[in-house]
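As a starting point, one isolated chain is supplied in structure tokens, in the form predicted alone.
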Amino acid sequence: MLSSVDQAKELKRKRQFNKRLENLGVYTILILVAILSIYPFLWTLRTSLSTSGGIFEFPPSLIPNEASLKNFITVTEIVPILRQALNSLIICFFGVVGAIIVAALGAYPLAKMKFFGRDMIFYALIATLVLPNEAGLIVNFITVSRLNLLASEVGQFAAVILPAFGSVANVFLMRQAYLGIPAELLEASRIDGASELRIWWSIMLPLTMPTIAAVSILQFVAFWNSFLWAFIVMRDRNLYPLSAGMLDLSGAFATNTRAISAGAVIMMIPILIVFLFFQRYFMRGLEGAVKG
């Protein structure tokens, strides 16, 4: 018969074995998900570098046949990549800055100020998340048209950027981050005579920088990948962002999958770079927003 010490050791060994078995199952699932997630990118990269051989062959191969940059060179000859990339950077910069300011200001009263109907307003905003983005295309187009934004180059850039300032998802994330800040800090600042704007600038923003970084990345990706709205409101093709320019690429090459894949890779590179540099802040920001 086992002693109490031996029984404790045996129980500990069983728990450790069950824990290892559980971890093995979790990591197996994560590896499978990672493979399924990264395979489309690797296939696109392989297709963009290959100049011969089957594209949709089975079993699929991730090693390009006669690897070359010919497809990328062809893309730059047909589509004004540099100009459209600059347009995308302009849109992303002003769009991200404006969206962060609006979301940070809009979320503050919904999180830290008490007034009648606060929760009702918040729930009404959240309810709009069920609507697809396309639902607001007609209203937004009528609005920017009546504001006469489509008559000039600057106005067309503004027409692309302004509708995204009212992102409810950004307001939600910022509100959740604000809720994680102790109310005692705000009360002490109010007792010292600080205004609400001063409290927002000096206390709330510095303490929510991880969430601001996460929202910035999400908004950057949204602006960088957005093509439909820019395609609708921009009259001059030279003003197209890179995402809208890729539509011309698809039309120009028709079924040339290799050239289209090269354009897709060019589109993905900036997003990958931004995420790699700021992934730590991105994860911290989302974690703080979920906890809030």
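What you see is a predicted model; the values in this text were computed from it and never measured. Positions refer to the first chain, counted from 1. Under this definition, the rigid core comprises the largest set of C-alpha atoms superposing within 1.5 Å between the forms. What changes on going to the form predicted together with its partner chain:
Once both forms are fitted on their core, a CA shift of 2 Å or more is seen for A264 between these two forms. Once both forms are fitted on their core, the CA shift for N225 between these two forms remains under 2 Å.
Relative to the superposed core, V154 undergoes a Cα shift smaller than 2 Å between these two forms.
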Given for the second form:
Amino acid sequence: MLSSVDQAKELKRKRQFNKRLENLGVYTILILVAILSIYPFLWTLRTSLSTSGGIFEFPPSLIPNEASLKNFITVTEIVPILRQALNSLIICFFGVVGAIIVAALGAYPLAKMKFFGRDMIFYALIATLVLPNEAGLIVNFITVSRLNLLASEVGQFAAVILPAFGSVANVFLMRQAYLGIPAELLEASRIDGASELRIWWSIMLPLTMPTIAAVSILQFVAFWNSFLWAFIVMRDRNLYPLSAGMLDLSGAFATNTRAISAGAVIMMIPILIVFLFFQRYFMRGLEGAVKG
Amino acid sequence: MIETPFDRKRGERGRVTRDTIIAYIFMLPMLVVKVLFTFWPIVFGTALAFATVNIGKGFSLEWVGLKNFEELFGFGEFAGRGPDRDFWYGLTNSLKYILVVPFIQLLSIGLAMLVNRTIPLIGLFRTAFYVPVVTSFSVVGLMWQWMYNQYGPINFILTSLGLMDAKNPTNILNNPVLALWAIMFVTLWKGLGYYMVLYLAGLQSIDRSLEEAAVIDGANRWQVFWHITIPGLRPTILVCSLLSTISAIKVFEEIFTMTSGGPAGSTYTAMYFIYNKSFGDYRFGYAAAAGLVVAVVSIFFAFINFRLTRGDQNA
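Could I have the structure of this protein in the form predicted together with its partner chain, to go alongside the form predicted alone above?
Every chain and every other molecule in the complex is listed next, the one we just looked at coming first.
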């Protein structure tokens, strides 16, 4: 007959066993979903490195045949992919800086100042989230054409970047950040006679840096990935960002799967690096944007 | 000098006036961009639906009343021709696409619950699930065309399972019956990590002591899930299913990068119609009218969604 101590031990062992069994189940599902999520990327990487053999094999393999970087050289020869990468960087840089300036300036009065029409502007911003905007691409196309932006190189870049500055999520994220700063700090500076611009620049902005980082990452990913608007607006194909260039590449050289996959890898590397390094900011920004 | 209440009031008012000017200077860039690229599209986009746009003449408008809608619905001047079949066919596919919403939501809730625990390597799994979310559809579309290729990995699985003829495999994206479902799967694949993160945030905001109390009171796992987790997640479910319903009706980029509406128009959607009419045929007014119909349909489904996920308030 078991003593009560033994019974307790037995119970504990049973519970531990159940816990292990559960973890085994959890890991099995997690690994399966992870394979599903990552497999297409590995397949693409493998194809971009292979230089011989069939592209599609039964059974599919993830080990490249005669691995080399030849396909990456080929893709630079058939499309101006380096120029497109530069275009992407230009769009991302000015896009992120501009979006930050617009949101950081615009959200400050909404969070920290009393002024005429504040509630009205706040509700108008919320309204833009729910009002139908299915014809947005059409009207924006007409607007940038009428502003004569499509005639020059700089203009075409501006046409691609400007509409994205209207992001309400950025403004709400910045507003949340300002709201988290204690009012006493602000009042003290105001009593000291500091100008509002000075308060914003030297007190408020430094305190919102984590949010600015989150907004920057979100905007960088958004600008790097978006292709449709650039595809519609840009007359000059040499100005295409990589994302829009991918459409061109896959359309014109559809049979050269190896070169296309090399292009896809070039397109993905920066975003993966940025994402892996700044994941924390990214997730925070995403959660905040939806909560706001 | 002694400050009188009158002075203070005047000072206060002066301060508000001064602050108002400063506030609007701060907001000027935001307001200009918002008005130009958000409010104007809503106003002008609605107006366009009642006009024809002359591209050649500096986008000048010619008001045509309800003519665009008559053409879409097939009455008035267009009674003999019947409704625009392309549009209604596309809209049907867009509505069919809503079927992806329950799958994406249930699976991402499940995934969020799986990753909402402190076990080794869990961060790595969360990252892996999120990688598709940060990848552009211009790459996702390409990759999945390869996955669905006649001799690609998906067909390898299907033929191994005996679901497809190994001697004569077909590309699912070339199959008019299956193509739309295959693209829905890609939407699910790309969206899962996004909603997982939102549900994870929702799960972590639920008061843990509620669950613990329920367990002490003898509730089993299913009861905890049903009576504590789900009600706690309700606000997140509402937002997520709303987002995913609206983007299902407006589905475009995955179609554009994978099938261009084919084969035989089987993946043609409402937004594809709008894109074709505007940037293919340059019929901006007609496309805007179709956009307005899609907007009304979206609002209707958003409302249904709201009613379904709000739950029974009296229960």
